[in-house]
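One chain comes next, on its own, written out as structure tokens in the form predicted on its own.
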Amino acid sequence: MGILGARGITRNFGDYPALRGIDLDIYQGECVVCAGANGSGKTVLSRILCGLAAPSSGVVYFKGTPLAECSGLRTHIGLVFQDPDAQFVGETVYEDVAFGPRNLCFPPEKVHSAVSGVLKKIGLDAKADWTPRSLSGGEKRRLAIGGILAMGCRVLFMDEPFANLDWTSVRMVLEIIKTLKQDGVTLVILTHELEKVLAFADRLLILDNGLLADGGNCEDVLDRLTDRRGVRDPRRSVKTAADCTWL
């Protein structure tokens, strides 16, 4: 079993099955890209794997322990929402990144050290006194990532991290993804924009109508794609999955 494991995960909304028997392992330090059409279950699955929502049945494990029995989960696993504005709570960039560590009762010197280090890592140290909503789209995404990293999380989920971003902002986010991957952070990226990020993926997963329809080596999964799964093969404009990046 990986650092995260899901066994028999289902999620029902009334009579609608959003997830149907998901079995999945995510291994420490790998970057997994998860794709699927709108409504395929990507966001629901990510919230369950992060412990932000409960499955209707099945169990999620973190390092072999059921997620429900894990203490201090927010210092291990974090989720960057599709809309970063929904995550901002501080009046300044510094205060926003500091919120998580303070809420976890880190001592003041540890809070300052964590925030300073993260702001430098995400390239926002020069804008520590800015308001979050004065930042560009890419900077907001980086700030949302920073708030999670400051709590010590080493498993990071990103839900549609490139949504509504221009070329420059996409590159900002990709630079952070590249750095986090080099640092050994476990990354799960949920996106339909494979052409932007697939080069960083160790594995590609395809969700289809609440089922884990396929998963494995990116090239192999792309070779098996069918139109009905609602995922476009990004190799129509490049040669291989390794070429799928905007950096």
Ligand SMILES: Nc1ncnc2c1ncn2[C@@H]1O[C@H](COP(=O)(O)OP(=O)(O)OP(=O)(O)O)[C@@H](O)[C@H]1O
The other form holds:
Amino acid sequence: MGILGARGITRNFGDYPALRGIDLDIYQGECVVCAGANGSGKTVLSRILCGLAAPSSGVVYFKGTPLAECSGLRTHIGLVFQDPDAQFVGETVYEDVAFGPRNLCFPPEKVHSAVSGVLKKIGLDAKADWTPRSLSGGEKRRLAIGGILAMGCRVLFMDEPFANLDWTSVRMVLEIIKTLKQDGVTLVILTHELEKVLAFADRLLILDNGLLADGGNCEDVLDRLTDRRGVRDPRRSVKTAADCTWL
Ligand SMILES: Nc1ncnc2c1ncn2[C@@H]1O[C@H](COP(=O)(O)OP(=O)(O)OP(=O)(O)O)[C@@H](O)[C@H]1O
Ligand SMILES: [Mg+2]
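Could I see the form predicted in complex with this ligand next, after the form predicted on its own?
What follows is the entire complex, opening with the chain shown before.
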């Protein structure tokens, strides 16, 4: 079993089955990209794999222990929300990034150095005193990533990290992903914007109507992709999966 293992995960909303029996392993240090059409279940799945929501049935294991029995899960597994506004907790950009490290009882000087480093990385050091509400959509998304980065989680989920970002911001997020990958952080990126990130992916998963329809080597999965999955093969505009990045 991987560092994270999902077994028989279902999630029903009333009688609507949003997830229909997901078995999945995420291995330490890998970068997995999960794609799927709108409504295929990416966000629901990511919240369950992080322990932020419970499945209707099935179990998620972290290092072999069911998530429900794991203590201090937030220090190990981070999730950057699809909707950044849902994630902000601080009155200012600085306070927002500092919230996680403070909660984890970092000593004050470590909080300050973590926050300063992160603000530089996400390009918001000049706006440290602004309120999160006053940021642009792309800046909000970068701040949401920063808040999670500051906690130093070794497993990180990013739900649509490129939504609403301009070219510079996409590159900023890609640089962060690249560094995290080099540092051995386990990454799961849920997105349909494959052309931006597939170069970093060790594995590609396809979600289709709540089912894990395919998974494996990026080129192989793209070769098997059919239009009915609702995911566009990014190689239509470039030659190979290794070319798929905006970096
Ligand atoms: N709280 C909820 N109540 C009812 N249905 C829900 C709820 N959350 C999600 N769903 C349904 O579950 C399905 C999967 O939703 P999810 O948000 O996981 O899709 P997604 O793949 O992330 O889509 P997108 O690409 O638009 O972000 C959708 O049909 C959605 O309507
Ligand atoms: Mg989603």
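Between two forms, the rigid core is the largest collection of C-alphas that superpose within 1.5 Å. These numbers come from a predicted model, not from an experiment. Numbering follows the first chain given and starts at 1.
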| item | value |
| --- | --- |
| Hinge (C-alphas switching from one rigid part to the other between the two forms) among A37, S113, F200, G152 | G152 |
